[in-house]
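Below sits a lone chain in C-alpha cells, taken as the form predicted together with its partner chain.
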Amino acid sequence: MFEELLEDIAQKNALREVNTYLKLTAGLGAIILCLLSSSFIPPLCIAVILTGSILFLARVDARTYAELFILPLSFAVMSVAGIILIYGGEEIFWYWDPAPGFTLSITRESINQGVYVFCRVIGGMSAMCFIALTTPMTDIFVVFRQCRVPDAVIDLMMIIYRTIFILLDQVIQIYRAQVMRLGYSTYRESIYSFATLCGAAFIASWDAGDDLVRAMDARCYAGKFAILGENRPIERFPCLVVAAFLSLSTLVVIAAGTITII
C-alpha cells in the first residue's frame, strides 16, 4: 500500500557528505547525456556505472534500488511495444493492416528505436535515482535558495515537505486501523474505507496547517524561512571522479554515434 521514501533512504547514504553541487552536476549531467546520446549503448553505460556508484558507494541496499524499477519500467515496456508497433520502416518482418489508416507492422526500425527508447530510459531512471538517493531534499532546498528561487515558493516546498511525513505517519495509522477492521475485505468496502481515510487525511492536513499558521506566528515569521546553508567543501577526488565520469561518457556518445542494435 505505501511506499518507501526514499528521502529516508538518502538522509543515511553513504555519499551523503559529497558536496550537492557536484552529485546534481553528476545526475543531471548524465541525464542530459542520456538524452543527448542518438545510440542505445551510452544509456546503458551510464546505467551501469551509477548503478554501480548508488549499490557500492553510496551503499543503498540492492532490493530496494530494483523495487524502484519495477513499476516505470512496466509502463515503459508497454509504451514501447506501441512505438514499435507504429514507427514503421522498410525492413518489414511482421504487418497487420487492420483498418484503412491504420497500420501496425514490426520492422528492423521499429526494434531500433524501440530498445534505443527503452534504453535511454533506464539511463535516465538511473540517473534520477541517482540524485533521489544520494541528495536530500534539505540539501536541496539549500541550493535553490543559493540560485535565488522566490522565498514564497521554496517556503511552500519546505510546507509541503514538512506536511508529507506527518500526514504519512497519520494515514498510515488509519490504514493499519482500518485493515484490522476488515475495512478492506470487499470491493465495494475498500472504496467507501479509502475514502474515508482520504477525507480523514484532508481534516488532519488542514488542522496541521492550522497549527503550523500558529506556530509561524508565534516565532515572528515575516515571510521567509531560515535554513542553515551547510554546504559540504568541494574536494578534489570526488570532482576528478565526477568528471572523470561525465567525460569519459562524453567520449562513449561520440563514439557509439548512431550504433543500432539489429
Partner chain sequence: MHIMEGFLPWQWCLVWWIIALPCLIYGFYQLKKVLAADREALPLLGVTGGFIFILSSLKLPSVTGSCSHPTGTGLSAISFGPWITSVICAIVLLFQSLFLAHGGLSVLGANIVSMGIVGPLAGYTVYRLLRDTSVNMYLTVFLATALADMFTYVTTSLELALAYPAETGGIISSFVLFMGIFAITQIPLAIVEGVVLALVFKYIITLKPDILIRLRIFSEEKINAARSDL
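Numbering follows the first chain given and starts at 1. Everything quoted here is computed from the prediction, not taken from an experiment. Take the two forms, superpose them, and find the largest set of C-alpha atoms that agree within 1.5 Å; that set is the rigid core. What changes on going to the form predicted on its own:
Superposed on the core, the two forms barely differ at residue 109: its CA moves less than 2 Å between the two forms. Core-aligned CA deviation for residue 182 between the two forms: 2 Å or greater. After superposition on the rigid core, the Cα of residue 48 moves by less than 2 Å between the two forms.
Show the same protein again, this time as the form predicted on its own rather than the form predicted together with its partner chain.
No partners, no molecules, just the chain.
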C-alpha cells in the first residue's frame, strides 16, 4: 500500500466523476443500515454489493482491496473469537472451566452473536472502503464547507491530512535506505533500525510542521485555506442506482428480521 496510496486510487477510479454526495449517501447509508439490522444477512448483502461495486464499477485492483481488508479483518476475527467463547447462553455445545470463576464455552447464542458482529464489521468496513477508494478527500472537504462545517475544523483536517503524506513519505525513504544498508538483516539490527526510523520520522514531521507554519505566514494566512476539490452535478442514472441500492438494502433489513445462522 506504500506505492499505491488510497488517495491515488480515489483520484483514478472509474467512479471519480460521480457526484460526491451520491457516493457519501451510498456509503453512510450502508453503514446506518448495518447498524440498524438485527440479523447477519443485511450486512453480508451490503458487503457483497459494495465489494462488487468497488471491484467492477470503480475498477479497483482486487489485491489492493484485499490488502486493505487484512488488518480490520484480523481484529474482527479476534473479537468474534472472544465473543463466541465468553458470551454465554443456554444451549451449550462446548464447555471448559480452566480456573475458578473463569469459564469458556461455545453456545448457540454465542455463535449467533459472533457471526452477527462479524458480518456487521464486514458490511461497515466495505462501506468505509467504498467511500475511501472512490472519493478523494479534496472532494469531501468541499462537501464539508458546503455543509457549513467551521473553517477552523476544515483547516485542521487539511493540515492533518497533508502531514500524514509527509510523514509517510519520510518513513518510506528512511526504510528503503535502511534496507539497502542491511538494517534489517538480524533481529537486533531490526530493533535498532526500527527505533532509528521512529526517531527520524518524528524529527522529519516536526521540521515539516515548522516549514508549513512559515509557508502559511509567508502567504498571509488569514484563517481559511483554499479548497481545490470539485463538486460534479447529480446525474439521473447514478442517483437511481444509489436509491435502488438503499431501498433494496432497507427491504432486506426489514425482511431478515432477527434471523440467525443456527
